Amino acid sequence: MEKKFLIVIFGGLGDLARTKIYPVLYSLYKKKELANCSKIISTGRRPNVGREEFIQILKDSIGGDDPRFFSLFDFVRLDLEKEDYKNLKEILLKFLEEEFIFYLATPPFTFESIIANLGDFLKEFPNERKIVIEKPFGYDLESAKRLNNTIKKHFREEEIYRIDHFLGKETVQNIFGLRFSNIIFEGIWNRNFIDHIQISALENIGVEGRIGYYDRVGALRDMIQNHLIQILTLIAMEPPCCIDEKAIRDEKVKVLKSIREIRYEEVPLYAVRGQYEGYLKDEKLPKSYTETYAAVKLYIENLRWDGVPFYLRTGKKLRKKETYAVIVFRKIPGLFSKLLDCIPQENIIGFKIAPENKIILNFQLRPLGGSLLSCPIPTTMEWSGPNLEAYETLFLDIIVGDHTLFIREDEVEKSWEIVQPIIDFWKDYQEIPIYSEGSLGPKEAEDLIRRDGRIWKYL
């Protein structure tokens, strides 16, 4: 018999709760997924909220009303001082023989104060647990080791599920998929077929509501130490012993492990930042330096990707919104250009993560009816399939106890690692350039990449 388990969620107002919690949480109990769920705990900071008012926001989220869903659920009112958790406790005493599931979906700030108040009063019960933890995982490396620090005293590693969303993606995992599950493309997977990979995050908003969080962070920090350097490592990682979590987390800490140090002197060469020019006027903000664009270039020093640079970017108020990684294969050799009388295009392959999931391979055929050495010209063929919630494959992970969509301590910290020069010598060098709403983001990204020969590819 499968064991019985209980969700608690912390920040259950938060609009992480409303939008993507308690719809996904909606869906697995359509799908009998919660079957052994015994009860889920909703907790909340906000005064004069009755179960009256929850239920009205579980509505809201699920877009309908189902009595039978809502009576998995309780509301408790809690803030971050210690003996506010009197109330949590005496409703988890009731469940002694049931796994307890802790989501932090609140401000990062809170973790550490939420975290040191569970694990005092988790003394006392001998229940199983789980806890998942949102990012960011610190705001910097100082901080991250920090909170890792504090987490150890209370959990174990096998009980922490550090969650990054895009992990769950359909084709952020399609990457794995493709590499290893078909040989054709594990021969041309490395340096000497590879030209240089892009991954890109580009938004056409801006912060919607999320100023006193992302005026702090930065796109640097919400995007590229988590999410895209995530992609990168399903990307560059080499094929692991074994279908195991952590055969396969050992080698994207690998990957991390390998990435070129910059050096802070060096980071003008790496990366640039930009901010798009309402950003101080739509924030009511009298001055900032926080980035809304960055791009970054990192190295990989390992015998598969020597000399192949990878370009990581990510902004806000764009032209369009698309996230996807692309490879680039080096061009024809010069002998069948002169042949051929022109220079083909670079064969690619993308995978487009957002807003579509779908998966391109672009290479050059003759034209129908043409003559042998006609110019060829660019042929693209697409899978393509549904955008599934990444949330709910991630949180049915959770319930089964699968760390492999989830992140390490050390990969946490080697992420760190890798940005925080950036970090260091944009907080000392704060000039920042300013960019033009609805436009490909600013200059010094162009010249970044366009220096090593090469431009930005959209799907």
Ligand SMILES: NC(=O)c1ccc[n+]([C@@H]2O[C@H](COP(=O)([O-])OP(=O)(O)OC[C@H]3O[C@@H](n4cnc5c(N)ncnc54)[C@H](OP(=O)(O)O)[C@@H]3O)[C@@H](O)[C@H]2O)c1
Contents of the next structure:
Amino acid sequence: MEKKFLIVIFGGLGDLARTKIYPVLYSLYKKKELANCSKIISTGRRPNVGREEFIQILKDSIGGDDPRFFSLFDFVRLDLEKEDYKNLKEILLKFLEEEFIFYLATPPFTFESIIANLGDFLKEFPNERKIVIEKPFGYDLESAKRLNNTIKKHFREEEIYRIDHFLGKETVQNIFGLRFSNIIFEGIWNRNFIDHIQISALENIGVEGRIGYYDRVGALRDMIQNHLIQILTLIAMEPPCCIDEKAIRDEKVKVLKSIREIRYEEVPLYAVRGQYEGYLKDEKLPKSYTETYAAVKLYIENLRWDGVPFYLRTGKKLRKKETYAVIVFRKIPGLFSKLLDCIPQENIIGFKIAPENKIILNFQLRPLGGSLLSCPIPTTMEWSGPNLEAYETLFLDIIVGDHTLFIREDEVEKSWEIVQPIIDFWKDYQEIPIYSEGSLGPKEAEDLIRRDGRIWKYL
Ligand SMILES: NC(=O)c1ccc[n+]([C@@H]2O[C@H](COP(=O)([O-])OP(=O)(O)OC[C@H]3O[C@@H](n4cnc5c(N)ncnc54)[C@H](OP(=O)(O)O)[C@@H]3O)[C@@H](O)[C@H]2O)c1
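The form predicted on its own done, now the form predicted together with the ligand:
Every component of the complex follows; first up is the chain already shown.
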């Protein structure tokens, strides 16, 4: 018989729990993936929430009424005060055979304290256990190391699931799928054929009520250190020796270790930031140097990628919402480029991550009915599929114990190391370029890529 398990959600009244976790659990329940789940315990600290109010939250969250699903749940009031864990302990003592899955869906400043408290009281439990930690994992290299150390005191690495929900996204996983299951791409997936790579996460919305979190964090930490660098590793990694979580994560870490260090004094050459014009007014802030836009250029110093820049950028209140990666191939030399007024465009492979799940190949074709030497015109071949919920994929992986799509200790620290000089430099030099809402971002980001004779691509 498969192992029985029990889920504890810390932050069970929060935004993530309502908008993602409960709908995903309901979907898994309907697919009978929770058949071995004995109980789901949600914790929250608001005093006026009892069972009735909590069920109403579940109803709103899943958009319906399903008493059998709701009967899986218990709601426990819990603050971070140590004594509060007593209530939780009493319930858990009734489930000594089950594996425990603890999901930390609380603000990041609570992680260390929850882990330490949990670690203490779990000493009395023989149960197998897993701990799931939301992003952001740390605020900088030092705090990420500290958090890793705290977790390590109480949990083994194979019990830890550090979430980067981008890895659960269909298109992001398709980067791996497309690269390693098609022979036609491997031969050209290197510096001999690829000119550069762009990874963009552009948003047209602002901070949307998360200012307490966002103003401390900014775009570099919020998006680039984790999500965009993770996409980079999937684009750049070598084929793993086998389909095995260790082998795959080892290859990703090798990429991170090969990224050329940006020295403190070089930061302006490799990274730019910006703040959208109405940020202070929108968020009622007297002053802030937090970036709502960041762009970074990275180089990977290995045989495959030497000399190929990876441009990563993200921003808020831009013209359009789009997340994608583009592989831009070198321009074709010879014949057509010698024709007057004919510059064939570069080939591009685009991975559209949001809002759609799409893979695009841009190539050139002779115009219909044109002569043999007519200037070729750009053409597109496209595949698209539904965008499944990333959290559902990840939850299922947690249940079965597959770590492939989760971030390992060394991976998280290495990614912080990459961005740490930029964090330090921006802290010291606080002048921040301003860009207009609805624009393409600050002029400095255009300059960053134009200096190299390139432009930002849009899919
Ligand atoms: N929301 C998203 O879409 C999203 C996406 C990706 C990652 N995340 C990450 O997921 C985590 C949760 O995000 P969220 O948006 O759900 O946050 P949230 O709504 O601000 O907070 C979640 C819950 O944490 C509880 N909480 C806050 N401070 C606490 C404390 N000192 N002691 C005990 N409980 C406390 C609150 O419980 P009460 O309501 O009972 O006060 C709150 O409902 C964060 O780490 C966030 O970065 C969120």
